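The form predicted alone is given below as one chain in structure tokens.
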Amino acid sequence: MAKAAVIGGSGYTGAELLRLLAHHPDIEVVQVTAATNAGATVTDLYPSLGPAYDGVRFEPFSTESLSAGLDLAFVALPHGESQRHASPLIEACAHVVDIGADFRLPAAAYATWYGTGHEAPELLGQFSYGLPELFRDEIRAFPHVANPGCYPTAAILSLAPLLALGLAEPTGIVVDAVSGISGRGRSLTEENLFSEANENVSAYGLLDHRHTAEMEMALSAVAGTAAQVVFTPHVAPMTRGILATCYARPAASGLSSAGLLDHYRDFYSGEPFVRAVADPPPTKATAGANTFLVTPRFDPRTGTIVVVGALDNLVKGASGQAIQNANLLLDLAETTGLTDLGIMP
């Protein structure tokens, strides 16, 4: 049984980790930390977790107070925080799964897109980029994992078959994606107020959203040449889910919607958490599951490839994928403790 700490356990991502890990047969949560919520019990914040974590308290986080004998640390801290604590965490744990953004990009790209220099560039080489469906061998070869962002997971998995198979041009890609409000986190902000978010859809981060760099990095690796993406995120009045609609220019002749669907089904054949489907997937179909649903189309009238992908931003977009990566690090079956069945209605 691997002993794990959840660092930053009081946010939505941390709570989702606790929910999923409660049923994991090979990982035991022995420590949960928080900042402003330190001292509260898990059930004070999340009564739904009571059956598994009754009496467990959020501890103040410090690397000096980490439990002895940890095999694994899930780090769910705001960007900029993981890099400050990474060195002692790595010394204390065999494996770190960072769900934040700190170890996803090379140092130069991080500085460009996050507007500040990386504080631990010497540690970047110890982290793999943790999108298992595309980089499984690399994940197994590294001690630590940088978990992908939720928007990048949806966009990259939507577009990877096109670029890997040479079916689409790597430039001129457009990604429009809609996320539920939980993607903003649990903090009390004006944008998160019911009266602000309800009956409202808004775009943000136009032309310079930080996840653009992550999409381009992974898609370039898949394509074997530089990929270029225009990304526009939106927030919609729903709790969970991301729906990504991606547009690309064809690089091959004779394309059809039926043929593209066959290509996608072949590309993701054997992947336990990715399904290429005939109908456009709704976000609701992925709620609570570590599932990504995707469907491609070719429009012969305009010569455009359209791909629609859906996932739960808190599961396949964050905590579920983190457990999927931890399973790989621990040499466990990748599906251990995870489900591909969504909750309906």
Contents of the next structure:
Number of protein chains: 4
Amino acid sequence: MAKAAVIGGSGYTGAELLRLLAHHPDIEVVQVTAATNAGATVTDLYPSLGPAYDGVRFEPFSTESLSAGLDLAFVALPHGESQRHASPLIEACAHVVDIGADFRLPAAAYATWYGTGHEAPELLGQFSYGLPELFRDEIRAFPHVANPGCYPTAAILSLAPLLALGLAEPTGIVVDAVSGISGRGRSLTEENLFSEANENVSAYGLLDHRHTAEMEMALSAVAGTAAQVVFTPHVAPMTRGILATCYARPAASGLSSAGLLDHYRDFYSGEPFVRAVADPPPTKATAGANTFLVTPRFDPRTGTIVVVGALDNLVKGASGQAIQNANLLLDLAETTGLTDLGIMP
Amino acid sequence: MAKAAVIGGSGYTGAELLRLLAHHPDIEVVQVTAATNAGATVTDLYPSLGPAYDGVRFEPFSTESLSAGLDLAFVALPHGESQRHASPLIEACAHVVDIGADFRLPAAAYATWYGTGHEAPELLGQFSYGLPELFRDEIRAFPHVANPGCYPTAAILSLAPLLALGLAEPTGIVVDAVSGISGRGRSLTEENLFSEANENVSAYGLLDHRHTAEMEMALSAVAGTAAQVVFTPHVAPMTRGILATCYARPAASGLSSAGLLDHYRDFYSGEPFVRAVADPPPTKATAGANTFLVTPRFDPRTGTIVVVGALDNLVKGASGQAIQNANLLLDLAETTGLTDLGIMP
Amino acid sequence: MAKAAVIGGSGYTGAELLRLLAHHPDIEVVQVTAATNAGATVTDLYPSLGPAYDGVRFEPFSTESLSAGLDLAFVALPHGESQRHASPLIEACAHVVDIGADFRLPAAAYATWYGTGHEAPELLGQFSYGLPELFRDEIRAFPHVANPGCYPTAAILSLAPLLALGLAEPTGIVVDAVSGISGRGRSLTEENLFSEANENVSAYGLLDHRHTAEMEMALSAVAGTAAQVVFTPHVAPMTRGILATCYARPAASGLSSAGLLDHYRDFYSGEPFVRAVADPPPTKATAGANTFLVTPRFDPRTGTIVVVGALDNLVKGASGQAIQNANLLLDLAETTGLTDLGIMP
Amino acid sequence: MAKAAVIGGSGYTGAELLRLLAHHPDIEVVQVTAATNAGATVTDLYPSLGPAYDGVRFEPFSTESLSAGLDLAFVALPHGESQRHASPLIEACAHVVDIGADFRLPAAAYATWYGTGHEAPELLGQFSYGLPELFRDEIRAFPHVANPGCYPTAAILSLAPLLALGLAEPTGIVVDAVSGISGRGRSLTEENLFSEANENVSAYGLLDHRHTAEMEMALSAVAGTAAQVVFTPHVAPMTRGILATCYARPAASGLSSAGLLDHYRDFYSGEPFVRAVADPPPTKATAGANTFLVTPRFDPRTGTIVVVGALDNLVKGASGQAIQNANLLLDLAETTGLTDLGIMP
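Could the form predicted in complex with another copy of the chain be shown next, to go alongside the form predicted alone?
The next block holds the full complex; its first chain is the one shown before.
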């Protein structure tokens, strides 16, 4: 039984980690930390978790107070915090799975998109980019994992077959995505209030959302050449779910929707958590599950490839994928502790 | 591995049975039937279930076409259908768990509340009322189970400690409950349309909702005397969840909120799926889980006991409880295949 | 054209005042103040109001900086603030309509329910309780109005005919009400976050919600004897709307649902904003309108009167009623600037 | 006072017409028809409309039973019905505003996109395409109006300035739009059920949604050359609102986001219902209002123009715009009976 800490466990990705790990047969949560919520019990914030974490309190985080004998740390800290604490965490744990953005990009790209230099660039080389369907070997080869962002997971898995197989141009790509509100976390801002977010769809982060950099990095790796994406995130009045609708220009002739579906089924053949499907996937089909659903189309009229992908931003887009990565790091079956069945209705 | 059929599997309780049973280690679904949806695949209706039921089709239901060797049938048919088909079902399966209302009430009460005579009164004696926390011994002693209604599960578990311990009067009880829309099933009516149900709360079934009879039957059994309830159901714009707020008059002196909480904790001590809690329970804490959460209060100012109970109407209020009952019938651990952790946020 | 200030205009009741007053032919908003949002434009917070308030900024509030020549001030300050600022406001404006709770209760009741002494008890006598359907003459006779709370408006209008006509006992009353999230205002608390409030119903303020005092005060006035209420508020995942389901014991014989409906229609005959209806009213029928819908029932089986009332908590439950009161104070037609048609779907 | 009939008044666009026309000083509804709902009262279906339509019943529609002396008919019939009934309607009324799709496209385009020949092609020439901001003169010059679709209104108004001013290429345009569920009408289909639509975003009509033809027709007219659009509609769990996010390639150099905003402000200068704004517009800002909000961006990194537009699909996207058109036909002030203020929160 691997011993794990959840660092920054009071946010939504932390809570989802706690929920999923409670069902995990080979990982045991031995410590949970929080910042402003330190001192509260897990149940105070998440009565849903009472039966599994009765009496467990969020401890204040300090590298000195980490439990002894940790095999693994899941880190769900606000942006910028991980790089500050990474060095002692790495010393204390054989494996770190960082759910934040701090170790996903090379130092230069990080500086460009985050507007500030990376504080621990010497550690970047120890982290793989944890998208198992594309980078499983690297994940196994590196000690630590930078867990992908929720939008990038959806966009990259939607577009990777096209670029890997040379079916689409790597530039001129549009990613138009809609997320549930939980993607913005548990922060107290007016836009996250029920009365403002309900009965409302809006775009945000026009042109410069930081997740663009991740999409371009991973798609470039898949394409073997520089990919370029314009990305528009939106929020819709639901708690969970991301739907990414992606547009690309064909780089091959003879495309058809049926042919693309075959390509996608081949490409993801054997993947336990990815399903290429014929009908447009509803986000609800993935609720609570580590599943990614995707359908491709080719429009001969306008010469456009359209791909629609769906996932639960807190599971395959965050905490579920983190456990999938942890399973790889710990040499467990990749599906351990995870479900592929969504909750519907 | 017990072989089970899900009869009437295309509605929401059927879908939830399929989801939960896919994770059950000791029950295998070998047949799924539907009426109007016969011929469709499970995935057509519930893409969430694709990974577990790929290619499985809803068969038209007939007692002749039941699979051989069934150990168990879960029946999720519209009201009135079960009693019509019960006789051959009982012959074909050692155990029937009927999620509908047909076998919950004695014949006389059935006729009163449903406005028509029961069509199979001779079979009523073979069904226990499947609320394990109160009637576990009967469930084990009878071959078949009438699974309680969603509202009655919430109301009865909220009030049972008061009546069992003689703390409240068995008459003058008010049950005011709010349900998610899935409680009205998958039927195509205007009131179930998103655009009508969203941003809307309304009451319905004023004074004569049929679940009243179940509440009175079970609470009378617990009290040892006739209980009487006025029940007002409401719908709120959420998919799942029931919150029952119950009002009763004290039958003992010296009551206090703290004392009542102690009584509730004692009464439900050892129950795996019931938790008496100090704070008002949010329905969301039970989403997807077989959990019932309850908190009692005593108001010395007005001399009123107030109890608030929460559950997921499709799980503890229907399909989860059906599996809990099946586990009892099959002599499995009562919690097999069920989770007590809600999905939150 | 009466000149009005909206004091504390950046919250939801303030925004709704601004929206409604923009359509009012006889009241002109000449000043809008806010505390933490001072300096922002109205449109920054409410882009919905752009066409009417382009460039208008929330000013910081001080009694010194009140516009000259104000005829009227609508005050939508947090609890406790009105009583601190009432004296200069009253000097500056002929009429104050206070949407907060500060001037609704007599000093003694205020101290009991709010746990602290009133800071301006000498001014209480200048405020009427602004429920026009019951206290229209008082509203016209006093210079200022304490606008009722949202829950009390729903509960009192639901129960008043019973108590005025001696049909129900004034004690043993239960008010079980469900509100949209906007009823808790624009405050940044976790419980108001979309991801926590969505797909969730919960009770709060068990036994001691302060609105109980208002209900008892007004119902006692109507009954001519002390009324007593146990009140349980709930929140449901919608932005607007209150549904109050009220239970009372009969004080007269020969009651019937049809007879009660006649009594309600008589009682509210001629009221422009109250309609007694045969079917349970959905809250959505009142969205954006100053309308209160109500239906009564009598259950001969249990001897219980059940009354269900619906309104929009931001309109008839707050800002619409404030304008209705202002119209009375200014001798305008009571319906000026208000609609009785809800937005549905 | 113009006398109007609402033909097909029991759906959501019909209900919204009834709501808005109740406040219109110069148009009086003298007849309301419905098909399956004939015989019901308006209030049975929409208790929100009770105060204005008490006792009014939906009549069965037949051209023989049209009221005498009609000045105007608003037609909100299912697709294909208008063309069948247009001839007698045109004889009976000086002006028809058809909210359906039957008279929007030329006969050839109609046959292509609707898969069937038009049944009244000889009448097409009497209908203008009713987007006042672009085609006001034509609307005034023709007797009848084909009211635009909801998605086309959003997409065309978002893109028209770019094409009119030669700033964007007319081909390679992507329109990715999200609608509230009311856009699919009041039809009883599983996908419209609350429990399926809630907590769910999905795409539909991939590649071949019929509204594409309208967008291309109107944008071609604006551009003076053939425009081509790939359009992906989505539904999100809200009742009202459309957000269109549009992507186009620049056809001019020196573009910037600030410059585009200036262009949009100039282009829509003086328009009472269109506002070019700096921040991404939330759909909620337009709820219940006839307002269209739009913001443009230019991304120099990828060379992409992104435009985001928001409206209420039942108002500016349907019934509000129909009244705007009727005002033009009747020589009334264009804003009569319409509000530009959204309801928020």
